[in-house]
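Just one chain follows, in the form predicted on its own, and it is written as structure tokens.
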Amino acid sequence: MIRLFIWFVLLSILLISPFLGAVDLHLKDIFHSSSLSAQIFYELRLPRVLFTFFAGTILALSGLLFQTLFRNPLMTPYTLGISSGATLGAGIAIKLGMGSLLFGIGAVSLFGFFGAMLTIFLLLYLSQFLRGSQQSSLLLLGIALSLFYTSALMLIFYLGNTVQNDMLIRFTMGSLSIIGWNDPLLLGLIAALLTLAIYAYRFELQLLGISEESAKLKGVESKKVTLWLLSFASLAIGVLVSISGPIGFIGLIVPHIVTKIYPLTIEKRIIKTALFGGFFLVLCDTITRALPTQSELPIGIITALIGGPFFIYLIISRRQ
């Protein structure tokens, strides 16, 4: 009963989100295709809602992935400095003033897409010289690289122009405000190939979580697995980060809820995972844009201020 109030609650979030904001809409209003409220409705709140449910969805089966491949719950792309290297390589675009398009892709995506696998690439290379205390020290060197991405980020900020921080700083919170369909169609797709990669892999993944020797025994070549989830998982936040900014801790939080919910195997929480992932995160920008503040809070801010103190129990009580 507490599960289907809990569904029906954030259901009833997302189909409430498109009429909240600084102009209030009236479900009338929007059936009348040349009023302004029916532009706000299909231009903006709409796609806005469906791009914020899909990056929901992104980053809520990343954590569920990473948590998974490295045994680890607090393995996350954010955590372990992927949404930071997407973030670094997006501002170096900015910085370089490349809005032009390559081979068809947006230099600030593509740039956010190498800097996602770089870091990807990073960790895989430097946990081959880890051996007992494997899970720990690779969250370690995600920190670090975290650190490093955000120092040189400052670098360039300290070198920009007054145009290029006022970009920088307002990418680093994160944004949802989108116009038109292109990002909601593109987010969409990439989050559907996700869901359906990971869900191929479920069995594999099953095995993964208990053990990587598990899952030698019943033949999964585990490198092969881990090395083309872990790329394609780093392609959706690279793709998301150069287009919303980074969106910390939704990866961290989403998939411990699910569990607490259903303390299932992970094959049943895929799609449950990728669901409650999307309302979560709308449930979040509909804060932003329901709070009486002078302009929007940047969706960044409302996710550090969930994620911290649940980032600070999920230490404490691992530790316990």
The other form holds:
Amino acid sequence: MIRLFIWFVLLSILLISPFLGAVDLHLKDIFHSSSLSAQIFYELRLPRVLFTFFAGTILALSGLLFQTLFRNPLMTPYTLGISSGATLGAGIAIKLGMGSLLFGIGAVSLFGFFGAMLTIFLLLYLSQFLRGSQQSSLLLLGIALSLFYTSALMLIFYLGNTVQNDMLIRFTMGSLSIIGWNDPLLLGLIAALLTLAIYAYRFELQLLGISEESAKLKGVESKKVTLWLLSFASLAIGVLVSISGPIGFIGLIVPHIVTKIYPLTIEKRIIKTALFGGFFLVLCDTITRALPTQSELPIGIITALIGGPFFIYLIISRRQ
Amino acid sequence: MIELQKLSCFYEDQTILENISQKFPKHLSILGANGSGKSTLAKALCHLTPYRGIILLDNKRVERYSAKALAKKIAYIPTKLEFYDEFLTVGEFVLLGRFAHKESFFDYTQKDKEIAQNYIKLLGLQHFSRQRLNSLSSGETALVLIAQALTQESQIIIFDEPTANLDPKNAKIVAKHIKDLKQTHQTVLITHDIHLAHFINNPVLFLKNKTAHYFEEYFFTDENLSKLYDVPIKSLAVQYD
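The form predicted on its own done, now the form predicted in complex with its partner chain:
Below is the entire complex, every chain and molecule, led by the chain shown above.
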């Protein structure tokens, strides 16, 4: 009953969301295709809500995936520095003034994607040298990489001119202000593929969620599955970050809330986490647009403000 | 059938076992002091740890098997089950034994579920089926592990110190199951417990000083045990005074 109510509220927010913002729209306006309201609705609000939903799906699912594969609730693409890697990559492209396309793909996207992939492979390579309390060491490696990337980004700021820096600062805050349908369609495709890939490997993940040894003994090619799923999730994160900038902590918060609502094994939480992640980010984004501030707040700031304390709570509650 | 040819195993940089060649009989108990390499050997058999030399499983090298094919040959039961997924139920856990038999990407079939249910019943666990794994005692967990290994329907079952964490009553229950399973499976029993090994009564491979000593019979004599374990042993019990 309570579960149904939660889903109902989230769905309602999704439906109301496109009508809220700097200009409040009315239902009757959007059917007059020539009106300004209809233009705002179809070219700005609707694509944005869909983009946000898919972004939430990708962030939540990759969080769930990382937590399961590393068997640690603190592991997410964000805490492991993969988002920062993508941010740095995209930042370099912006600094170099590479607004144009390379092979039909935006240079910023391409650099963001390489930043994410480089980071995950670096982490996997370095993790070979870890022994003993591997998991927490890996987390520390991720944090070390994040710090390094942040400093590198600072260097780019230092070298950049005012116009570039303004772009960069806005980018690193995370923003969902997109225009038109290209980005939502691309992200929708990636979100669908990621969901499908993780769902296809649901039983492998269930075994890997016990232990790596257990998975191998039952017949999972654990190295192959882990590498392929991590790479795919990092690719998705790379593309997302290069469009929206880093949006932190969704991958940490959403899987945790979903396990509170549905205390079930991972196999039964994949689709629920995907949907909940989408709804949750739309909720956060609706808040940023509905708040009576001068200009709308960057989404990354909101999620970090909620996520930071939540991260601390998770660390403390794990120790007990 | 398992055969070792010039097998050497390592832990970190240390050599644990050196140059062991041994054909396993249908049933075998592996004994030895702490740190003599019993568990390392078991893990090498399941291709969980690197080694030098050759391990043949039905005349084919272990590393040539795919993970699924190996799981159909060998089921390994650990001493202690460690798991991250705190929401997993007993029924779901036992069903995972069918993974190697399942089509990739598809759900477990009705037949898989029936097989799992049957073994859950055989081990007397039907009342726990919907309970979470982390709510069970060590004795119950030991039975769940056996049910999962049986669900795997492999030729060989390896028991890695199955009674190490159990009280005498549960140890007896598990020991009886191991003895029964000798009718239907090839078994490898790794243990410290001389009484258990005596009860199961397999030929023994004794690991000591990096090498292995094989005893087809006459292993459980006071003289032999005292010599191998470097401590006076009488009627299968250590003499403390």
